[in-house]
Every structure is written in structure tokens, then in C-alpha cells.
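Shown here is one chain on its own, the form predicted on its own, set out as C-alpha cells.
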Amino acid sequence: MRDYASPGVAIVAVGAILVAGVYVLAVLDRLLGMIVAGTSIRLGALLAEPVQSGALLVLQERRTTERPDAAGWALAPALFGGLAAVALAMVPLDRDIVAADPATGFVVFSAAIAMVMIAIYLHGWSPNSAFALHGAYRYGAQALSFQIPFLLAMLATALPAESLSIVDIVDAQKSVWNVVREPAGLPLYLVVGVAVSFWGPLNLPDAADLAGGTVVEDSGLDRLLWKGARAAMLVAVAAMGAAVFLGGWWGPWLPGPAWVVLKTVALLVVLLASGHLLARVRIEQFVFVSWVLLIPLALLNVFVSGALLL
């Protein structure tokens, strides 16, 4: 049986991480974004640039819409990272390091994940704004396309533990990682990780050419927090496809949480890469190739493990 810390000592170590987490993140992006661009580097301004532009954020004068849904509004961002936090809990950093081990982990990390669309529906409807509300149901659509093979990719990683504890899925890949047992479940859960997150490619319901989507009244705290929420989720999607995928804790002569961390930070750079390296996709193509393509091809994942467990 093994030991847990309180509830206290887990919750602040789970907002710790995913703040540091969120911090890392940010200076990736920029630092893809400068190579991409063939600017130079210069590391004091690459570590400063996220404090600093989180200052101005806050800085910034809040806007207001006429009749807003207020409570809505501020509650949308909180949700969201509420969610994202859940879902990195579920994330072991070793056998007896997690947050929390629920015997449903996969069923937990799952649920978070499908209810990230009521919080991207409650930011687009509460400012009462055209563009915003477009912009929610867009991931309406996003989401209801990329659960299926979320899912199923998932699913596939549990097959060989015989479990749907987390620390259990990554038990069982001490002599074999998933990615290697099933080579097409985590491209298939990358996709879905950067559409969970609207990052890059398919960020649909913040897009540019809704002026902003759901962020277009945004300003201030407001804003900076939503985009702490969107980074948040992103890192909880990187870490879990670490844990399930890669082995998690497992490997050489480094420490456990070591591993964990260089597989979550190996990650986050090709979801991060997708922004800078691949154009955004329109909504309806997306949900095209969910259906006629993702879907089918998690369901032969699945089979495929389950033949080869059998």
C-alpha cells in the first residue's frame, strides 16, 4: 500500500508544478520562435520576456462588453486550469510520487479533458460577443471530433497493464514502451493534445480571422489567465503522453521524476513546434479528417494492440 501526502501538500504541489511548468512552456515557444525566424538569442531577454509580458497583462486596463455574463466570464479560466490541474495530478512522477492514484486515473484524466469544452463555450458565450460566441462553437466541433480517437488512443495504452491506474499503465512498460507497441497511438494523441489545447495548427476558436474568438474581448488579467489555462492544459497533455507513451519513470541512470520531466519537456517541444512549423487548418477540414481518418485509424490501433496482447 502506498503512502500519500495530504490533500494540502498535493494540491500546492500540483499548482507549483504546472506554474513552472506553464513558465518553461513559454520560454519554448519563444525560443522555437526565434530559431524559426533566424533571430539571434539572447538567454537573459528569452528568461525575461514571459515575467515581463505577464507584467503588462496585468498591468493593463480590464475591457467590459454591454450585459456580460461576469461570473461567467471570470469562472471560464479557472475552469480551465482547474481541469488542466486534475489532469497533470493524475501524472506519477514516480511508482510512489503522484499526486493522486485513483484505481479510474485513465477514467479521471479522461473526463477532465472532455469537460475542457465547457469551459471554452462558457469564455466564448459570457461576454455576450459575436465573434466570441463563434469562436465556442468552433471547438464544439473540434472537440466533439477529436474525443473519439482521444479516447481510443488512451484506451490502447491500457490493453498490456490490464488497468486503468496511470501508475499501473506505466508499470507496465518497464521492459517495452507503449510507442513502441503501438507505434500510431502517439501521433494520434499529439494531435489531440494540440486540439485540446487549440495550440498552432488548430487553433480554431481563438483564431485570427474571428479577430481574437473567444479572447477578443479579453484584456488584463483576463487575458493572462486564459492563456495560463491554455498553457496549463497543454503541459498536463505533454506530461500524461510522457507517463503513458514514453515510460514514464523509466529509463537509465537518471532519477525517475528526472525522466518523467525530459520526456514531458520532449514533448512539449513538437506540440510547441506545430505552432511555428504548420499552417492553421480550417474547422471544417479538421473535422473531416477526425472523422474519416483519426477514428479509424485509433480503432485499428486498438485492435492491433489487443491482437498482439491475445
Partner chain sequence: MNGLITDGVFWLFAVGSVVTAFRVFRTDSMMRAAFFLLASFAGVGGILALLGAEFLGMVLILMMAGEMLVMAIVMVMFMMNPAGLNPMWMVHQHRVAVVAGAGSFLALASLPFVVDLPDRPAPRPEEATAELGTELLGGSMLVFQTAGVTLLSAMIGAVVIAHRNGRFGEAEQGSLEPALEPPGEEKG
Second form
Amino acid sequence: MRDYASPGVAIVAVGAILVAGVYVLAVLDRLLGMIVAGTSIRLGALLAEPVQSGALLVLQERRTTERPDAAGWALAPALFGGLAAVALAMVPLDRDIVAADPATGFVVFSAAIAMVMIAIYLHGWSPNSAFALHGAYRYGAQALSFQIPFLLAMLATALPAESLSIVDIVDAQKSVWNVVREPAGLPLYLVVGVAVSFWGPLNLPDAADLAGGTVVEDSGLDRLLWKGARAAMLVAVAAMGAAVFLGGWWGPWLPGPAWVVLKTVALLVVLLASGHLLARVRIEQFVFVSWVLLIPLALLNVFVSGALLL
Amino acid sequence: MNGLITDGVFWLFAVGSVVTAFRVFRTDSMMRAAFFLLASFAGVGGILALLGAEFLGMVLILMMAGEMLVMAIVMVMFMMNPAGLNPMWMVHQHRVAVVAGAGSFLALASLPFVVDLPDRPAPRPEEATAELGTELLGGSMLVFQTAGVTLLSAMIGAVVIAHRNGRFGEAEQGSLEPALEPPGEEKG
Amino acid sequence: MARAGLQLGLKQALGRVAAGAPVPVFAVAGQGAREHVQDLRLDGRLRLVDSPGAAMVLLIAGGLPDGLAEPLAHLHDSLPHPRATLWWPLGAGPATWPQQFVPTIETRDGVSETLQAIQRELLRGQRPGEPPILPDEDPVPWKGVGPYGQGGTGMTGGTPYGRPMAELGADRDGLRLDVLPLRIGPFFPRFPPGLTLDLKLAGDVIVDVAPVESPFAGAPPVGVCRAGARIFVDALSQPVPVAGLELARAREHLRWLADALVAVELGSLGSRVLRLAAELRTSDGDSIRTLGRALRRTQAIGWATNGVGRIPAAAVEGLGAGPIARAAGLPEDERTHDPAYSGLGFEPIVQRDGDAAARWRQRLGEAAQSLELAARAGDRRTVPTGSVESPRGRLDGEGNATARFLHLLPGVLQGLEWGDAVTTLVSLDLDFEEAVFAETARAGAVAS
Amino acid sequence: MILLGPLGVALAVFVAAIGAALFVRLSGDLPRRPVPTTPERTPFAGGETPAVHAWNRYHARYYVMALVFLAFDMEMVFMYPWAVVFVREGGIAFVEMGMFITVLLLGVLYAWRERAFNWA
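Can you switch from the form predicted on its own and show the form predicted together with the partner chain instead?
Once more the chain from above appears, this time first in line as the rest of the complex follows.
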């Protein structure tokens, strides 16, 4: 039987890490924005802002539209958050510190990523509002395009481990990290990671040209939960990237969990920076590039890393 | 205690699957129908995982998420009143459907009673995946390559049937419209 | 009882924390307010949001012509509770204020401080949230009609829940699917203030579009002319310093760029550009060239705009469409006729492609060129000839480039995906305000 | 829970997160507030009101790509077990997968040439 924590401990731990991760992400994102904008940075305000804005959203009332799909609207952010939590639960902090390490952890993570598209489509569909609906369909196109490169980019990391368990995959990176073994793996994973939580250049469903897209009708807690779930997903993607590509807990001097946190934050900075340094991609272009460039590249990556192993 | 929880989770998945599957036909909204079906499949995936087929269960959920999204998109695209703003009846040929459904349920449900099931413990999940891999890869190439060619024909078929503006121009150009009385009129 | 007390206590505690948050503001820019509203982006004490759902305060800046009262009321009612409205007159008279909004708050000292005070009072319960303005009436009576009282009959008939459903329409793809009629504006954040479009969308592609006559155009001015456009309107009737005119042009182009960057999700870079625009000097040519390189690296001039919204030169020839025409390769520029520019070595910059990327490059190039001209101009003054090259093209008493270009808009936008359509619209830099004041200037000149 | 193992824990985390989110959302609705008026419930369109419901037979311009995806997605079912036994099986697995993928890439190539990845 594989490693896992007791359910109560797992729920509390994942919840705490999730909230902390979302907070760190909010601060980092704002900090990067300020650096790019060239504004002077006041540390106190920077650290307090996410909490203050969150409290403000709690106090605002929820909005509704003329004839929404109320159940779908309620479920979408919760589902998104639940998927982010499951994805995060798969990431080991150390060889024996992990919320859950199923033998098919890899597939569980992928399934969570796949279900995200349902959550976002549902969220865009539910308010019965034109901009939200366009956002939902854009994410449909985006998700169906990045799904396969994403699975393939991750799959290559399972080859050396001969296992679909995340702990085994990290364990197999003791001597060489996967980022070295698979030259195209991490860049592909990062591109797709940005797409999964639709950040920055791939923020197509909640884009500025749709005045917020799927989130356009949300206010108050709806907005807070949605933004929170989206940030949590990005944290989960970064953490998983750190585990399967950057060797997870492996590293000199520091204890394992510290390395995981460091690597996750490093990946987060890269993912967030893309949001401030790259213009939004056009959806048609993204679909085309995904199929014609990213999928063949991902397949090639699987083969090269496979050939290197033999 | 453990057995009780496992049983509880099983019944949760089982009843949930049946209820959501039933809801597929009793909702007015195409989007809800598609996602109820997804929920039903997710329940089946959960049961598979409970039975020790972890990989199959998870892969089922992974696949169905994409599949049901495509289904929702296509259903909303082509069905009248896709959001069910006006009430409607999702079932056609009601009586035939009831008979066929009840019949296939009974046939499938009788299987455990007529088949001689093996009486050995299931392999551990990680071994199950590896066994599946060996089964697919080992011995004969036929399994894999048949699957490959089947999927290729599915892809080409989908493009040929669904796509209109290919590299040789519009699909209707020079083609014959099916007419009530032959010969058809040339279009385009 | 205890639960209610706990709730109240929690609410108060949260209110104290939330009071310090940047105020989420949905800003409506009327006449004379565009730059002021834009500059609010640089203020860390508030946050401009794209939809009323995200806002706490509705900020109405500048003068608003008649005919906008109802859209404004709809916006107001779309804000979640607790909400407030703030009027920032910026020189507009009280007569322009829509009467439904009384009682309202006018700015006292700084607008940011006022906004913060409003937020604090709202969150602490010291100020009641504003009730809805519009009466609680359904647009179409529907309750109790149809088999379930939902207002509809059959599969797609009637007005279920108060609205009909979209109907089938032809499409370039040959499929007969629904065409969604949609009217967007006049306060859609990516559109220039006052632009309303009647759209027909098949999926996310525009099959038909018609601009609705803007309440901003054709009506007499209700506020003061905004600072950035002032000098160009003045140049119609009186000599103005070339250096000042060119500096204003560069500034206008940069201000346009700041908005355009927000539309491609580069808001933080947009803030940097905005700050550069506010403090622009004739020696800043290098900053603009650096900016151009940054825009290419960020792919704002690149994958976001390349090949989008191509407008051929033939379509805009003789229209005086300014940067739009020059981006398509037409060297049309009123400044070539102005004797004040003759000794400055002025030569219009042109691009070839005529797409959105070309228009971005064009405006950047013109901004840099304007700074050079301003540096060389000394104390030269323009000669009023009845027409001026504004940052948007030829400006004369009849109107501006936007007014003349508007009828081409359907041809440009048809067949574009929504995102591409917005990119195209943003790259056109439409402006309804300029023409209003140009007409007034002409009327004033005739009267005197 | 012990019998359910790590997947059971994942399920517990999933259910707990969804439950927490729904609970927070519901508790935000207390105390009950007056029902919003019709104008308060207008979907956003820049100040204008919509003429029809936004829900419509939406022309997803990428429907051909979606169909190609369905086929390509199935390939992943075969890839996972393959990845696990790859090192064990060695060269034969490499060759088999090579052929499999080449066949599938032919499909992508065909769809690309037929412009199936462009907006219909």
C-alpha cells in the first residue's frame, strides 16, 4: 500500500497550504506588476492588500442575473477549488510527507486538470450572459488544445520512474532532474500550466476584451471564490512542476520540504511574470499552435527522453 | 468500521451514478444533461477504483471530462432550446426506450449469477497498471497498431464528415444534393 | 440571538480590514474626463474594474449628454450592494447631471480620498447602500404565461423569463445556427466612451455590425474639452506653438497606448506608459524607442496584433483618417500643408500592412517623430487653415476622423472573432469628443 | 478509510474543499436580503440591456478540432500503461509506440492540411 496521511490531517494540511499559496501568489503577482509598472513599492500595503481586498469581497453581496443556472453558478467555483485541492494533495513535500500518493497519482492529477475545463465551462455558461458565454467557449477551445500536450509533457517524466506515482517519479530524480532528462518538458509544461489556470497571455476565458469573461457577472463571494480557486490551481500546477521536473525534495543543505517550497515559488514567479511580460494570445492562434507545434513537440520530447533511457 | 465506510462510499457512488444517469433524461438543459452524464461516469470511475482498478477508474474520469465537454458543446450547438428555457421532453420513442433499458439492465445484472467469477484477490493497483501495459505491448503488436489505425480512421472520418472548408474549397462544391427524386441538382 | 451578535461582530471586524482595500471603481468617462479617469490607474488607493459586478463605487466623471441617463441607471443598478455613486464634475455644469441620481455625492477635495471615505463609510455601515434607481419592472410581462408560467410556449416560442431566444441565421460556415443580437456600449470598458454597437454574433464571430449614433456626437458640448484635445481644437481658429502641439500629439499617442495595453492584458506595462505620458518631455525620444522594443518583446506588436483588422489603403483614401491611413501606406497628413512645418523637414511616417500591428507601430513612430519636431520647432506657431492634423487624423469644423470613419466600421469588423474585433477597435483610437468641440469652435468663429 | 487508501484521502480532500466553498458561499447569503429587482439582474453589456437570452445554439467554431480531440484523447489511455512498462520492455516498446504515434500524427497532419484547426 502506498503512503497517505489520515483524511483529517490531509484536509487541514492541504487547506492550509492552499490558502497560504493563494496569499503568496497574490502578493507575488502584485509585486511583479509593480516592478513592471515602475511604481514605488510599499511593503506594508503590498502584504495587506490581498487580505483587505478579500475581506471587501466577503462583505459585498452576490449578484445574480435574470435567469441564471443557479446550481451551476454555485457549483463551478467550488468544483474548481476542489480540483485544485486534489491536484495539490498529490504533491509530496518529502518522501514520506504527502497527503495522498495513489499508485496512479499522475492520472489523478491529470483527471483533475481535465475536470477544470468542466468547471470553467459551467461557470461561463451559468449566468446566461453573453460575455461569460464567450469566455466559456473560448476556454473550451483552449482546453481541448492544451490537454494533449499537457498530458504528454507530464508523461515523459513517468518513463524513468516506471510508475505513475508522484513519489516514485520524484524519487527517480535523485541523480538527474527530469528538467535535464527531457529538454522540452518543462517549457511545454509551463506553457500549458499558464493555460490551465488561464493566466496572463493565455487568459482567454476571463479576458479584458470580454470585460472579465466568465467572471463578468460575479461579485462578492462568487468573485472571491473564483479568483481564489484559479490562483490555487496555479499554485498546484507550479508545485507539481517542481515535483516532477525540478526534483521535488532533492537538493543539498536544506531539508526536503524547503526545497519543494523554494522550487514552487521559483516556478510561480516564472508563471506570474509571463502575465506581466507577454501580451494575450489570440484564441485561433493558440489552437493552431497547440496542435501543429506543441503536440508534435511533446511527442518528440517523449521519444527523445525514451531513447535517452534505453 | 473500515468495511462500513467502504460500503458507504460504494453505495454513494452506485446510487449517485444511477440518479445522475436518470437526471440526464429528466432535465431540460443540454448542458446539465451532459454534465449529469459526466457525474454518472465519475461515479462509475469511483466504483472501478474501489474494485482495485484504480488506473481504469481514473482514466475513465480523465477521458470523460473531455468527452462530455465536447458533447455539451455539440449538443448546445445543434439542439433547439439548448438551455431548456421552455420545458421539453428529452426522450423519444418512450415505450421502446423503457423496454430496451429494462431489458439490457436485466441482462447485465444477471451476468454475476451466470458467469463463473474468479475467486482470487485483485492485484495491487500499481501492478495492475503494469500488467495492463504488458498485456497491451507484450507478445503481439496487433493490439496497439489496430488501436492506432482505428483512431486514425476516426480522426480522418471526423474531418471528412464534419469539415466544410478544406484545402480543396467548400465541401458542397460539385457535390450532389440528395434529392427526393433522382437525379439531384448540382450545387455550388 | 448570539448568532446574530457573532455575525454582526464578524461583519464589523471584516469591515475594518476591508476599509483599507483599494476601492474597486467602475468609472464612466464623460466629456473632458478621459485623461482624468485614465490617470486613476496610477493611484494605488483605487482599482479601475471592467464590470459593475466587480465594483463598489460608480464614478461618473465629466459631463454626460442627454440620452445616457438610462444606460447609466442600468449600470448603477448592476453594482452589488452596498454601493454608492460619485460624481466628479470636472467643470461640467449641474444641469447635465441625470436627475434620477439625486441625492449624490460630489467630490470635495481629491477624488481618491473621497472614494476611500465612501468605501469606509459603506463598509462600516455609516452610509446606507444606494437603492436601485429603475423600477422593478420586467421588460416584457411573462409571469404566469405558458405551461409552467415561465412565459414561453413550445420549444423556442414566447418570452420565457422575460426575453425571447435567439433565432437561426445564415453563416459563412454553411451551418444554420443561432445568431445572437447584442447591443454593446456606451460604457463597455474597451470601447471609446459613447460608442455603441449593434452586433449580430454567430458563435464568437461577428456576422453583422452597425454603430448606433452616439449621444456624444452631434450634441452641444456639456463639459469642458479634455486637456489632451484642447490644443488641437484651438489650432483650428488661432495660431498655437508647434512645440506644444507636437508634444500634445505624442502624449495623446502614449495615452492611447496605455489603454491599448490594458486590452491585451498588459495593464502594468500600461501604467508605466501612462506615467511616461504624464511627464513627457521633448528629450524623451529614447524612452519611446525603448518602449517600442519592449512592445515587440512582449508581443503586443506581434502575436496579439499581427494581421488583425487589416484596412487597405484604398478604403480610407481621402478620408483624412490620420494614423489609420498612414499605417496602410497613405502619406496623408494635414501638416504637410502647414507652412509652419515647412522648414522642419517634416515627412509623414508610413507603414505598409494596414493591420493593427501597423497602427501600433505607426503611433509609436509618430510619437517619437513628434518629440523631434517639438525639439526643433523653437517658437514657431501654426497657421490656422480651418483644418488641423489631430492625433486621430484631419480635424475640421465638419468633424473629425472618427465621424468620417464610422461608416467603414461594419466592413472592418465583419467576420472577425470577438477578441480580434476588440483589438481592431482599440487600434483605431476612435474619439467622439474631439468633433463636438471642433464644431463648437467653428460655430464660435462664425458667431464672432 | 484505511481500505480506501490514498485515493480515499484524495476523495476526502475533494469533498471537503467543495463543501467548504459551498458553505462559505451559503453563509454569505445570511441574513436573507431582499430579492434583487429586474434591472439589478441585467447581464452586463456596457449599459445596454440584452434583447434576447444569451444562451443560444452557439456556433463553436472549433467543432472539427473538438472531434479530432476525441480520437487523439483516446491515445492517452494507451500511453499511460506504456510509460510504466517502457523501461522493462525496452526496444520493442519504443518501436511499437513509435509506430502508434506516427499513425496518429498522420491524422493531425491531415487535419492540419484540411484546415481543421482554423475557425470555421
